[in-house]
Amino acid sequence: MKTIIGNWKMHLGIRESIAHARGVLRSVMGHEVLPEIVICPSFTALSEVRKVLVRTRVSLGAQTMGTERFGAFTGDVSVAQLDDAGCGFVIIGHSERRAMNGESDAIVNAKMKLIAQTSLVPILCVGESKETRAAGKAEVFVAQQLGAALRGVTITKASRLIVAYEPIWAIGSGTSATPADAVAMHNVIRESLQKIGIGASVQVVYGGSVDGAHAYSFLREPGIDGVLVGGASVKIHEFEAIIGAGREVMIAQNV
């Protein structure tokens, strides 16, 4: 199975989100073989998009969450509230949250511990900067991010974890890592997870300026379980092309 996750970021309002969700559903109609599809609107649109997706093959996710279950935390949205809104997935530790909102490894870890107590599937983002890669420390950095995020987190055999490798230097730059770069880091991620006792229920997806033109080159790699798509996911023709690439790979590989 390949998984395609659309992160709509702060691009669409409620009406636009509803229309876009309907567009995604139209793009998958009539296809028996489909990748798993998750779309992550803004908080304000979650409830309305949920109505569009109910009883369909497209799942709902959130872009982030707070570090507490409930309480006086103005502006935060709890994991329980996401569950109540119908989310099945939540993105954790996206590089933009780390850079612009000061989300440290400790904050990411606190969120992972909360999610582990629920049925939500975390999409845990890790990835290195251009400077870290240039210094030859990318693999060590990503392994350390994983260890910090999962410290003290219990993931059972029945649980599910998606790790998204998003090289920071590729996000929004129009420059993607090569499939070979991604596969190499995905192998590092899997080895790191096995060392800390996590592995069987994990998918590793790639996220870094993914678009319709080169999605297939990533998705066809057996070591890449899917893609986390940012800007291209709010362009229906681009997202449809990415879904189509996932479908073609699954048919060709009999996944």
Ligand code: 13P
Contents of the next structure:
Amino acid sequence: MKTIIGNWKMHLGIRESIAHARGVLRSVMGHEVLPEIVICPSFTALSEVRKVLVRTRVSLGAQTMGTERFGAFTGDVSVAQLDDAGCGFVIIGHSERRAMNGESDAIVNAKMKLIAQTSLVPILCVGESKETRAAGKAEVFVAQQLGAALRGVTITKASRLIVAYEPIWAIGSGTSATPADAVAMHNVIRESLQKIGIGASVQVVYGGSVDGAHAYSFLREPGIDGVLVGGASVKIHEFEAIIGAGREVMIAQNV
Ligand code: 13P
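Could I have the structure of this protein in the form predicted together with 1,3-dihydroxyacetonephosphate (13P), to go alongside the form predicted alone above?
What follows is the whole complex; the chain from before opens it.
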């Protein structure tokens, strides 16, 4: 199974989100073999997009969540509220939030602990900066980020975890990592997870300037379980092409 996640970031209003979600549904219509598809609109559009997705094969996710369950936390949205809004997935530790909203390793860890008490699937983002990669420290950095995020988090055999490797330098830059570099880092991620005792139910996906033209070259790699797509996920023809690449790989490899 391959998983394709669209992170719509702060791009679409409610009406546009509804129209775009309908477009995604149109592009999956009539296909028996399909990758798992998750779309993550802004908070304001979650309820309306949920209505569009009811009884379809496209799932709903959120882009972030707060660090508490309920209470006096103005502006925050808790994991319980996301559950209530019909989200099955939530992105945690995106580098944009780490950089712009002070989402530290400790905060990411607190969120992971809260999610572990729910049925939502975390999409945990890790990834190094250009400088860290240039210094030859990318692998150590990503392994540390992963360890810090998952410290004390109980992941049972029944629960799912998606780790998204998103090198910061590849996000929104138009220059993705090569599939070979992504596979190498995915192997590091899997080894680190094994060391901390988290195994089978983890998927590792790649994110960073994925588009319709080259999604296939990532998705065909057995070590890449899917893609997390930003800019191209809000362009219907691009996202459709990425879903198509996922289908092609699944049919060709019978996965
Ligand atoms: P781009 O696909 O726009 O590079 O964004 C990737 C990303 O940040 C997805 O979470």
